[in-house]
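As a starting point, one isolated chain is supplied in structure tokens, in the form predicted on its own.
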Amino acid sequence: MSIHLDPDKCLACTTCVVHCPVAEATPAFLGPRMIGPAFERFRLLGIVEDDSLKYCANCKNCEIACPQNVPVATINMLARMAQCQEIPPSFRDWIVAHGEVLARGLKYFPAWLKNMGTHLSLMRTLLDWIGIHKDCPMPNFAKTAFRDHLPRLSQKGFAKSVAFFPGCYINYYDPGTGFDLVWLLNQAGYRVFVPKDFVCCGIPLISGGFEKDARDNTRTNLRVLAELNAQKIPVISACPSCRLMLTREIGEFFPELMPKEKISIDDAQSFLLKCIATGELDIKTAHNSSVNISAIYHAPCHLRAQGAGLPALELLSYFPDIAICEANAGCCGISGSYGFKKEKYAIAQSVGARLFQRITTSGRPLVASECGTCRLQIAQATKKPATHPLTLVRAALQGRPLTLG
């Protein structure tokens, strides 16, 4: 590996076991402690890894929870890694952490004949065989991916411009986001586009254990970014974990890789804030619409890893005509693909048990939330349809009906 994470500054206060969704879930786990910094010590010795590696999500509430900032997640990620050096994933750890490569290979095909496959009573059969769930959600894949769809979009007479990291989701499944995003950044005078290279920010292939193809696309986005950066062309993202990849833990996983000039990603939501701070974004019209929006919002665990607070929740609170409360309930269960794979379905599904019946019993019509499988699972357990934040913001700039699907 490129890097070694020291654990002795882990004091043994167990706070971040406490606050592990997984180990609360099922005693498969050990926990982030015994499996964290106090099993790192055994790898130094070369003592085989222990299978309850397995299970941790990556969903970083230990990391949060660390009141001495042991990053417990990255190295049970970075050991993942090693140990997948010696015994190779799975079929099915290969597809569900090269989401990007089978989209791409999917593209010719219309999406209703991807969505039909995928959601056919033998197709979950088939992938339930090879380790798949059945019962868990699945994205559908949109008629048009975003990047596609983006240079159709007018965009002329912006003096000024900013590229945007879709992320593999947002691209794939959920284009009409970026569409809003889009929207909002072109009233505040912004033309937006995103650079051809581009690539999946890494995450799916870090929990994976794919470090070879996590390093390729490090390479690939850490250049695209740097050239944007010298340039002083503001880069923004609207997915919480793709930002916590670029802007953190690549330093961590590949740090021989990180430019010497510190690489700039802005939150979405931060980004319009500073907008309407600036006067570009002029927001005054929502308060003259009567759109009448009643949500909840969940704010993902990769978003509050980052320590920046929820911008999406500040954003929203500027429009009157969008009551909106924070779940505040912890974790959906799905961190990425770790809900869709068969052993750990049900250990997801516990996880969220507490946010599902707090979105339930909320009397709240709508979820928000900025991750898209986060979505899904909420979806899905709650009968409750889900929407990116950016899409409540930018129908109540309209002072439009809102409208999804």
Contents of the next structure:
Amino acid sequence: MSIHLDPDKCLACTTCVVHCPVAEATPAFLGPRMIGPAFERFRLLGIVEDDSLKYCANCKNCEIACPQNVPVATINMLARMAQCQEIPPSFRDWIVAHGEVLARGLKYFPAWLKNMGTHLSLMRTLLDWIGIHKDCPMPNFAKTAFRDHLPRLSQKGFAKSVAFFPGCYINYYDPGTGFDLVWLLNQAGYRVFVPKDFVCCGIPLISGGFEKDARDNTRTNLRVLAELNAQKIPVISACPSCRLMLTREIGEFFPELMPKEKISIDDAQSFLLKCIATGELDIKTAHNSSVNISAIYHAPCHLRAQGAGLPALELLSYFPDIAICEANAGCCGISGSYGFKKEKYAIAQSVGARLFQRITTSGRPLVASECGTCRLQIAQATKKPATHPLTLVRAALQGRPLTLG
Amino acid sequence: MSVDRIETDVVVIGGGATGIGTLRDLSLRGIAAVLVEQGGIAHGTSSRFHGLLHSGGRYAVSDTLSAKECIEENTILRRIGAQCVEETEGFFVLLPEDDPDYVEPWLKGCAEAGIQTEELSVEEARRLEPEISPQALRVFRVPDSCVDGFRLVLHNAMSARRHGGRVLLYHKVTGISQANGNIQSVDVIDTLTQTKKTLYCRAVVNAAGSWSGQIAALAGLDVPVSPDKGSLIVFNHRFTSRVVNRLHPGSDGDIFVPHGSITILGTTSVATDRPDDTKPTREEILRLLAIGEPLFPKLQTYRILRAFAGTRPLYTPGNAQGRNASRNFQVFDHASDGLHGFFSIFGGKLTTYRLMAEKVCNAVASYLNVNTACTTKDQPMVEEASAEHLKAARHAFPVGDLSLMADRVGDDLEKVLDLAKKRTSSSSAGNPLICECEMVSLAEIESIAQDPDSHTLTDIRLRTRLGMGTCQGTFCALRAVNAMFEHDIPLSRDPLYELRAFLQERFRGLAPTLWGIQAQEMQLSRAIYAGVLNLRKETYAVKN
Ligand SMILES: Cc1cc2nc3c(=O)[nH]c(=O)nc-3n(C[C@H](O)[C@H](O)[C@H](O)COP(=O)(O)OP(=O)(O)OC[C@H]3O[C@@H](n4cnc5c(N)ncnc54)[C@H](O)[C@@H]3O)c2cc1C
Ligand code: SF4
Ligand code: SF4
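Cool, the form predicted on its own is there; where's the form predicted in complex with the partner chain?
Next comes the full complex, this chain leading.
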């Protein structure tokens, strides 16, 4: 494959360089402008790929900052995919990119056994040996995956339904957030289901350079999405990275797979805001509860990259019981699995330092963010519990105190 | 005032491909020679041309001799000048608006000249070059290549120097003296210091390209050369990896040549009375775009970096003009005009510079009674850098692939590697990229700046490509001047003056194409230099 994005729009203004958290953290990275549009001119010439490309975390801050709409990170990821065709990625990179395949393979092992990897120091030493840093935060497998548990919920008597794209994080590690969303949507009169063919959105595969696997997943997801869109069933996602991938990135990576009709997937928070606006979701009861939540909100980079505002912050501010402030301190550093990798761990920690500091000094006991791996990283670094905003919304609406940890 | 005196056997006038090729040839034959050039290396047409190493396909129908010379020299140059040549191959594309009956004679002409052709299906051709028009009817592959004219001249000079040849840059010829019908000496003035020198010699080769009429006139002679201006457009990226020609009788704007990170479209052909008429006009640019569009339908959307022009030294006996004038070259032994030891060589193409040099050197050698044969076609001009050697130095450079840099610097490679290692031994960030668009590191700039022939930032630009990419100097000019000042790398003029002169030169090429994204780039540049840094005309006037 050799898709090359036209590098002409770049003015070399270096705005992206100033906003790239990795470039700030390490001189080993040539930076977004250089490794993106500038190097692309040399890729067209067939020059050997630069080693420094591996440092791009695909966090997209460069694209958020670029005044010329240059798809810098996409250029980088296309280059990485091309590079991986020449030099096959390592075993470690395969593992962190294929979380879903791995989880499916381990399906019949009990969670406690699988989670030994994250707890036993022997296991961590072993993982460290293959390149997963021994101190990096790692998620725990849930007893039952969200998609296995959902059919057991009774959701009867709803006239409307929505399809939910749970993504790997909610499905395997954080089903609770999924159930909070189901509860909220049930309140709004929707039955929630997960189409059985949905697979990983592919963003970890892209970041790892696994072009073919990402393409296969995209093809499958697009088929399901097209069917749902044709039936006018709304589709929602509660993970910013999945939504970014499915609404924008696949079109950049795999233009040949894109259908003529626009694929639409709603952000879960935006969808709930719409439900409130139309009266489908009644939040008046929330005004009588006394849950008293005080939290600081971190907007994930992949949410900001969508350029659709901060719907979670808006949603949370509807509830008098939730005192929320925005961290507004940049990237947490984890970037999916980037911060797990041994050689990137220190970079990831240094990238997140400003955010951790802001959270620690905020005095807020709780952190809210839509992104699962952001929460992992933040919780480990700040020792504060971190939760999905939907969990707070449910608590406030249900008048049910939070149980965290 | 005393006048410096230099003695040698042959004085070569003109530091373009022809002149430097001649110097190299003479030096390899063991003939003492000094070359004088009024500007820097390749100041004239040899760095203001299209960069096509002709396969000869262009001349297959109109001029079999030229076509033959081209394919022979093309093959030789790939061998002796690997660092200057990109072996891209070329396409000849027949479009619906072209005469299909031209194909047969063209194929026949190619076969006669020894140019290999191979027809590709349009589908295959577009798979290889997706930007080519889907309207294409037939596509033929030929061994066209791309050549960096500036580098070719530089590497010839390096080779000549190694064999005893001398090059005097910024030395302008002001007079030619003769005694009893024999050449006696050449008067020059050092244009940087205004010192005058006289070069005593037995023979003179006038290789002043479009200027050779002026040089001949200094000796009271006349040569039928007419400058013919051609303008070219430089695009920001390489939208074709092959040379692409229209398959029709040669005309304006029908060749695209990729060059490193860029693509060049050209050219026009307009008679001019000034050899230094190098100003492209907006009309020419618009016309080139209109003509080029059928071959590359997205042409108008690609970003233009700049435009430039050069003058062809056309051989025009009896006032032939433009594309009808011969593209052949001419060797004149002016003995027939009554002046012994004075030779003129001009016309031809850059592709055939070596052959031109060989021919004129044969005449000079026989005049000087030297019998050594020409060996320029056998010896590579600079040694090829070994891959291991480059790999070992990789850590000292910000970008891993050193091949582009190694090809650029030629004989200076060791010096650049040493400087880079020295810079990075104390700090890992000691050798940063100064020019990101063309990937030039501080060590390379430092090494070139130390060369006694580098006087200005423009000299450094030509040898490193500093400022020749996307930003056209907006960022690297300041960075370069700053880094040089900081690290005590000598600049002959005031840094601020230097900065302004450099930007002014870059702007000259932007002016006729100032629209779209490049206009935005210039606004940014203006904001930085005129706005933030207040580097205005009033404060730092540049004399052009
Ligand atoms: C627009 C254009 C496109 C072209 N494209 C191609 C192509 O794609 N392929 C190809 O093979 N050929 C091409 N050519 C032709 C080719 O560029 C020229 O034939 C070739 O460069 C001529 O080289 P030269 O050394 O004879 O002349 P020049 O390079 O012009 O050298 C003459 C030198 O003499 C110096 N000089 C003049 N007067 C004095 C003086 N009084 N004292 C000291 N020095 C003096 C000048 O400064 C100059 O540097 C192109 C030409 C033009 C104009
Ligand atoms: S995606 Fe993130 S790490 Fe990569 S270049 Fe952009 S800002 Fe930097
Ligand atoms: S990619 Fe965008 S932000 Fe970065 S240098 Fe280019 S124009 Fe500026």
